[in-house]
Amino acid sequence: MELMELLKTRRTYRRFDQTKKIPDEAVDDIVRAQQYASCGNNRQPLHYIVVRDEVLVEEIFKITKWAASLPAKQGQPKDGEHPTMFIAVLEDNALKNAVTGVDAGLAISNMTLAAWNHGVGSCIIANVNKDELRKILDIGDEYTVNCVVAFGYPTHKSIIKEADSGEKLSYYINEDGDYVVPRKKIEDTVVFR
């Protein structure tokens, strides 16, 4: 896919296909992809599980909230909709430090980016029961839980709208069950000198 219509189409999914598993080669280029991304210092603080046992991932699924701009019944994937794989995304409590989070954005950003390429959708999550999740996945004290990244082939589109300025920002259903998420304008967000 060329990268302009990659980054434009490569949108946060929140109902997948549950029955259709993300394959191997996959699953390789998003772990790969982690590894090309910059950080600061290059101190590489951050640690990954990827987890696609479907018992895990059902165990962590349960503990996550999704869509908080949309009322409970929409914003919740449904039985059958749910991801297929969560990657959670851990910070080395030794080496991390005033940029780590800027680190795991640009991780993920490279994840979800290689997900997309092979047509598979993403969703960040950082309102999931950290606490649950240590225990789910045997996490140690020397880690940080900076969220989980869900994984799946999606059943709906996300569309950007582009947004007049004052316009609610906040994501919608529109009437075809598509996500559509109100973006900024570029002469409302950028200033050239």
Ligand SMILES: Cc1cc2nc3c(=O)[nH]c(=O)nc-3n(C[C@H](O)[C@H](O)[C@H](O)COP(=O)(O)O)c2cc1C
Contents of the next structure:
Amino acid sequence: MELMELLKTRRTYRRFDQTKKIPDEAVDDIVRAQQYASCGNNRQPLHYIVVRDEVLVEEIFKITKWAASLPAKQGQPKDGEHPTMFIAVLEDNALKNAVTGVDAGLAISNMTLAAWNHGVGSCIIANVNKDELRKILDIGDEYTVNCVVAFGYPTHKSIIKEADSGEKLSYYINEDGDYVVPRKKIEDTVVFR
Ligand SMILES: Cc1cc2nc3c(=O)[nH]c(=O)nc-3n(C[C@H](O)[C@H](O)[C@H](O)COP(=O)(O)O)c2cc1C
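The block above covers the form predicted alone; next, return the form predicted together with the named molecule.
Expanding to the full complex; the earlier chain stays at the top.
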């Protein structure tokens, strides 16, 4: 896919075809993509746990909250719509510093773009019960949990819509069941000097 089209369509997806597993080639690219991301001082404080085991994926799904802007009935994926893979993003406490959050954002961006290049949609999830995640994945105290990222083949579209200044920015689901994501116009966010 052409780069700008890839960037525009790599949105948050929240309903997936649970029967369609992500092939190894796509997973290989996703994990390789984080290795290519820049990070402050090249410290590489991030670690990842790739979860593809169906039982573990379901356990993690149960401790995640989706689409806080929508009623749960609409935003939470239903049975058959769950993601088929999670990646837990962890920060090594011995290496993390003030810019580790930026490092995580760049790495997650690379991974979700690499996924989308294979048609695999994703949802970054900060709203995960981190204590429960530690138990499920046996994560030691040497790591801080940053977030989890859910992956799967989406069964809906997600469309960017330019918002007029003052317009509500909450995403919503349209009559076709697709997500609509209002975005501020360039002239409302960027100044050229
Ligand atoms: C740091 C971060 C945390 C997020 N956490 C959640 C979350 O816990 N649950 C969820 O459903 N979506 C979550 N999202 C997805 C956002 O709601 C989504 O990015 C936003 O609505 C814009 O949609 P877009 O990604 O399609 O541009 C998160 C996104 C980011 C960047």
